[in-house]
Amino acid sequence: MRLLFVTSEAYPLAKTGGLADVSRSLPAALERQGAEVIVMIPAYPRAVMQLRDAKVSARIGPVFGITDGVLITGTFPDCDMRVVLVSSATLFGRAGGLYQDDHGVDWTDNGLRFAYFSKVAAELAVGGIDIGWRPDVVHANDWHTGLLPYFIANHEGARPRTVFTTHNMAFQGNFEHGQVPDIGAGDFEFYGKISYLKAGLRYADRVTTVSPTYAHEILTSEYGFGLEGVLAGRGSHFSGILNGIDEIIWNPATDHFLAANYRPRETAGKRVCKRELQRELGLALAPDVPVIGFVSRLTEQKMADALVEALPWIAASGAQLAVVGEGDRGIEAALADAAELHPALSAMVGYDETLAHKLQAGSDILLAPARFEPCGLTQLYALKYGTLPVVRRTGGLADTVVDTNNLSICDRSASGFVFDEPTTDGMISALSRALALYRDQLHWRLVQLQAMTRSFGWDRSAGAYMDPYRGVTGIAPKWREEETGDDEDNARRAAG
């Protein structure tokens, strides 16, 4: 089965958030399942610089008036997985962020940029652009590729099948008509605008999202952001598949970013990592003081505003707080001001991959709340690193963290601390329970061990993705074609 995995970012070529991690790890896991995968992203300058064995493989004819397009092929810098970069200096060769300028303002031509990206991907998929390879399935991700299923569905003649994954319904790619090129007449009108997300949900052969709980939540008006009706109309062609993590990149036993490595039953290295994190962030070198980490976008979705409100309580609790993230300018400023007043608080504005690894290893508690959370990856990293997460019961957070109480400690399922109400008080209540357990090191160590030994690798989830791929194509991956034996046993193995 040949799979074209189309996404706006993929680590380490380009990253603003969890989508990049998924777009690197899931394709690799799909290859282990027997698929032949090519990842396609825009040719941002940093991506071009990192690509191995890069070469121009095709010229792109005029698309939406853009005439400087080429396809660049190569491999990821850290593995042999194949990549196609869609290059246009006009659209993707600029300095600044992937979607915004250096001041955090969206590029005014994002509608054109990602319509072009999707149209070029569609042309490659149906054979209009030849690189000597055509896919059986095109897997499009988030609003940036929402037009891709529409373009393919409207192709006359043989075409690949499409799967579209919505990673966050709050980001929809809604544009005024004047911001979008002439893409034809389709069912993607949304309150007077054109919605790229709606196009993906409407025209893909199958639709998925990133956790089972979130799949149920976004069928409601509270979480569907106006598109719940479109999803409901997809019926059995819509499902939720839990994200995983790359347990090679995110593994405290081998992580090269850490001052010392450690594993579930040999955690002395975690104490070294804690001291190094405290030193690097200018916190007091206090091995017995709990460190609360927060590494996330500083937005209301992530309850960063509630974190600001909780700062006096955290300061009075005797814990240290390490924050790494960027987002809302007001929240950034409030955290910076608080760090000036409280020596037990460190706030680093921006995202740094190395520091993110160090924070996961050096913290005792990861604060990862959310008003809604499609899946979340930071809490999965925290579990792997023995940093007990504090989360709200929503989306993928509910699917991955088991609240710690007497029963869950006894049955060895406890792995963190869960609260229900999306309020500052709800979050503080869970944090208070976490800090109380920290003072009971015997039970803390037991829950920490339970958390570290849980597995959220990608192989099981990649196996689940094979179901919609097989459903739309009827093609089994190579390893299943070679299997013999009972069909029911083979089907169970394919599902993970």
Given for the second form:
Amino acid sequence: MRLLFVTSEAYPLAKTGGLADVSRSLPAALERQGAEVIVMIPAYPRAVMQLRDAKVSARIGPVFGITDGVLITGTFPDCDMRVVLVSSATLFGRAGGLYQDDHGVDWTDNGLRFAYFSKVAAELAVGGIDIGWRPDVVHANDWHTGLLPYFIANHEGARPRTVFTTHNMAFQGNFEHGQVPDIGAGDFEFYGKISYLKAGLRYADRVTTVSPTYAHEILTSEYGFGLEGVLAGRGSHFSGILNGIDEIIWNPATDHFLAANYRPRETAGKRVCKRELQRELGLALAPDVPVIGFVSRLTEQKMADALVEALPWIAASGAQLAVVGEGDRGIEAALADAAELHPALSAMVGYDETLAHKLQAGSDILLAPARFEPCGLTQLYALKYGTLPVVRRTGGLADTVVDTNNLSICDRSASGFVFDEPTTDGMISALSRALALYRDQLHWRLVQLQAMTRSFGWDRSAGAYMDPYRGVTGIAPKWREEETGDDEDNARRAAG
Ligand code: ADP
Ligand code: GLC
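If the structure you just shared is the form predicted alone, then what does the corresponding form predicted in complex with adenosine-5'-diphosphate look like?
Okay, now the whole complex, with that chain kicking things off.
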């Protein structure tokens, strides 16, 4: 099965969050399942610089008035997986962020940038642009690629099948009509705007999201951000598949960013990492003082505002706090000010991949609360690194962390601390339970071992993605009947 995986970011070529990690690790796992994969992202300067064996493989004719497009093919810098970069100096060649300028303001032409990206991906997928390879399935991710299933669905003639994954219903790519090029008329109107997310949800052959609990939640008005009805309309063609993690990149036994490596039952290296983190962040070098880590976008989704409210409590708790994050400018300033004032609090405002690894290894507790969380990867990394996560019972957090209590300690399922109310008090009560367990080192180590030995690698979930892929292509026998019944094109594919 040939799969085109289309995404706006992929680690290490370009990353702002978990989408990049998934866009690297899921395609790699799908290759292990036997799929032939090409990952497609925009040719941001940082991606072009890192691409290995880069060559221009096709010129792109005029699309939406953009005439400087080319496709650049190559591989990831650190593995052989194939990549296609969609290059246009006009749209993607600029310095600054992937979606925003250096002041955190969205690029005003994002509507055009990602309509163009999606249109070029669609052209490649249906053979309008020739790189000597055509996919059976196109997997589009998040609002940036929402128009892609729409463009492909509108193509007359043979077309690949499409799967669309929403990684976060809060980011919708809703644009005024004037900000969108001429994409024709479709069912993607949303409160007077054009919603790229809605297009993806509406026109893909299958829709998925990144955890089973989030899949249930976003069918409700509380979590669906107005698009719950569209999702409900997809019926059994919508499902939740839990993200996995890359166990080579995120593994304390091999992580080359760490001062020392460690593994379950051999955790001496974690103490070295803790000391190194304390040193780097200017915290007291106190081996027995618990370090609470927080590595995240600083937004309301992540309850970063609640973290700010909890700072006096944390400062008085006797623990140390290590924050690495960027986002809301007010929250950044509040954290930096508190760190200035209190020796037990530290904050690195900015984005630092290396420090994120060091923080996971050097902290004792990872604070990862959220008002909503489609999946969340940092709590999965924390489990692997023996850093017990404190999370809210929502989305993927609820699916991956088991609260510590007498029962779960006895049956060896405990792996962290879970709270229900999305409030500062709710968060503090779980945090205080974590600090209490830390003082009971015997039980702490038991739960830590349990956390480290849970498996969140991709292989099971990658297998689960093969179902929708096979479902839409008709390639697998178990789906063939359903698909060929109402779809001539699939019948032809299935026949050979
Ligand atoms: P989301 O994608 O919603 O931000 P995830 O938990 O899925 O949340 O993924 C976040 C990813 O971004 C993780 O790889 C995490 O380590 C990384 N990350 C978040 N903030 C920072 C930061 N300031 N510096 C470095 N890495 C960060
Ligand atoms: C989004 C979500 C996060 C998820 C990530 C990867 O950024 O906010 O919960 O882990 O995508 O799927």
